[in-house]
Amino acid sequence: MYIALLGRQPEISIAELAAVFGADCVNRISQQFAKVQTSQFDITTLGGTIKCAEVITELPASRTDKASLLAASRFITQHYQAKWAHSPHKITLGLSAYNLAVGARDVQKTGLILKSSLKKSGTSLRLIPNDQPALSTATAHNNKLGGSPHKVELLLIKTTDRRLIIAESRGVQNITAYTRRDRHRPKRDAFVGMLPPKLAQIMLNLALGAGPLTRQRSHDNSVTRSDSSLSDKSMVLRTALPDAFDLEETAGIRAAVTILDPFCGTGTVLQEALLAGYDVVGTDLSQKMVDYTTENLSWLQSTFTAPGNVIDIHQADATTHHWPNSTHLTAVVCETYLGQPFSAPPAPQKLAEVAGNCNHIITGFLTNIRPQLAPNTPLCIAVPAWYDASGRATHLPLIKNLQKLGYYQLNRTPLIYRRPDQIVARELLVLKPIDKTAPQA
């Protein structure tokens, strides 16, 4: 059993798990946290989750927060004394506590009485200071928590139910990775927009869960070709969308998953697919993004561990083009055109004119697809919604016609990615065409 720290957008963590791990085994315990069945949680292969933990005990409701982190405190000295007493290893450790209105001090103290009783026993603890309740994640991934059984973080959470869970960490988000493939990549672009790397692999997720894989994952994504002393390994993960599609396995092995990006701009969908193991073929109306594309995947293959392969990239129109062997694309994933950039609200007129051309082209580019892919081909695209002052949003006309365009929406609340500030949003549809020659009920 695990819990998941929920990103900025929870809503979007919580569909990106239950894709990977099954909506009945993922379970929202908080605002901040889900609780997933399963035994094998690889968060580097998340792009919603902040950190995971291993759950080790769960504790009663008591009648105060301090209760509850005294009950705590008493079961980690125990639990941890008789795990670490002589251990040949120095421990590092830190303390997370989410949801108990205590202070950082009463949190540190847990450590601090840990820390003097293992020294009893000849074993050193360094506990990692933190003046909030929480490790940052910074703290927790400059540290290596989770990395290893020598660098722990333990996680207090209360729940709405007033239990206490505690929780030891299996890894923490790489925002070093993140950074390095978002923003040392040699080509750019701001006008057209920079879609963030964990976003890509959320959205790829939600199209496909985590289970056909062709070949084994990067074990980190943060690990270069220059860097042998970490090994791959397979993650193998069922799938949360019935019937998404339908592989054929032999001797262990899973059909080949090719990824298609119609608006690839500067290629983030297609670098995560590739790190991920899948193949891509990517496509866009600007050659210039094309170029712009080839270039950042040559230097993503060059640079870091990305097993998947780059099948085409060429200049085309998404309303209108073919894809060639479109039939046996695994899955559609992109983000489309959303229209201008902008830094205040626009005018009524404007919006509805902006709105109304992103509508024609993602209506023409769905059109256009549609005939194309074969019956339970999953899409998750990523189409704009606009935000007034007021936090009111406009949505595209487009979305309550999907089914006239031959979609089934397979996402039944709004996934909105965006923030607090942002005019302009992206809104995830994650589809399904429907199989018109398949019996009506």
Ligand SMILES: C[S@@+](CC[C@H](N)C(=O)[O-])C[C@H]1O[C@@H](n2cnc3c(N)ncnc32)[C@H](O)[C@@H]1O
Contents of the next structure:
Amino acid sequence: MYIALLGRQPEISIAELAAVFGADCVNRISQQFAKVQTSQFDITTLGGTIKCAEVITELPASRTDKASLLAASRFITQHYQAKWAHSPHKITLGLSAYNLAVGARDVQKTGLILKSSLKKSGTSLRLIPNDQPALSTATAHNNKLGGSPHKVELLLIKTTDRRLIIAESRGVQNITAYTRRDRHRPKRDAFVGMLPPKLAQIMLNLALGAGPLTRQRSHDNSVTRSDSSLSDKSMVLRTALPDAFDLEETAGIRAAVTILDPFCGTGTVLQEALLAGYDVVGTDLSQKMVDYTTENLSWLQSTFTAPGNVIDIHQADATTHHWPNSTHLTAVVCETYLGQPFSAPPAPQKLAEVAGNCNHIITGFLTNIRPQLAPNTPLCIAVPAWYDASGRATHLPLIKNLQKLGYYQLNRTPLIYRRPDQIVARELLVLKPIDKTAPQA
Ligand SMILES: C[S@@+](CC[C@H](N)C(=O)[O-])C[C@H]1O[C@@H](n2cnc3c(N)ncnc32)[C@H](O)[C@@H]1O
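In place of the form predicted on its own, the structure of the form predicted in complex with the named molecule is requested.
Next comes the full complex, and the chain you just saw is listed first.
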């Protein structure tokens, strides 16, 4: 059993976890945390989880947070004294308390007690200093906490129903790797937009979790069809949709996964897809962007281990293009045209003009691609939503017309990715074409 520290937009993180592990296996236990029933958790494949940890114990509700911390402290001292006494390795320990009204020094005290009791049995412990009750991602990452049995972060989490979970970190978001994949690319373009690599990862997971394929995260990063996915375990997002796959024919067969990004820009989605082991096709209206993607993907393949294959990158208008072999695509994942960037909310007339233009292009794209896709091909697309100074959003009109355009929207709650004060947010839509040939239920 694992717990996941959710990202800045927890609904998006939860949707990603549900897409990857199955809705039934993911439970929100507090504002910041979800519990995930799984025996394996690889944080590097998830864009929306900040820290992950394996549950060691759950303590019953205490009357006060101080009493909860005291109970946790007793458990930790006993458990880890027994575990680490006479350890040949020096232990590095970090402690993080979440949702407990206690100070950093209170949390640190638990570590100091453990440190002095371990010293008596000959084990040396380095305690990471806390200036907040919880260690930051950067501190946990820089100290490699969760990366080995001797570098441990213990997370103390008060749940919404006041239980206390004690969990051992198994990894933290690799901020250095994300920065390399983002800032170190040879071609970037602030005007076209900078899709964060972790959001691209989330979008890939949302799309593939909504499809008939579920990744079994094997060592070679390949993707297999699995019975568990076909038995509908992985579908928080799914409405009651007919599944056109023949279980007997497909069970156990290793399938190539091909992702199309028809608005590829500088290639962030395709880069994350290649790293995850998927094959990629990319197109963009602008030849300059096609060149940028091509150069960025060559750099990626020469710099990282990226097991997927680049099948084709070419110039094309997504509102009219016919993609060769489009029925073989596994998923369509893209950040569509978002219109011009704004640093202040636009005047109503300007907003209407920009929103109308984006609506026109994205409607054209959805209309064009729908008949080209095999039934059940999932899409995860990021479209713009504009925020005014009071935090009110203007959404694309087409979102209300998705059924008329021939799509089911699978996410039932809005998934908005937005930095504070950002005017143009990204709204994620997880879609599936309506299969007009399927028998009506
Ligand atoms: C928001 S950017 C995508 C950025 C991309 N996710 C990245 O990582 O750089 C949108 C892209 O859509 C392209 N675009 C605009 N209209 C298009 C159309 N009709 N067909 C295809 N691409 C289009 C633009 O050239 C731009 O590269």
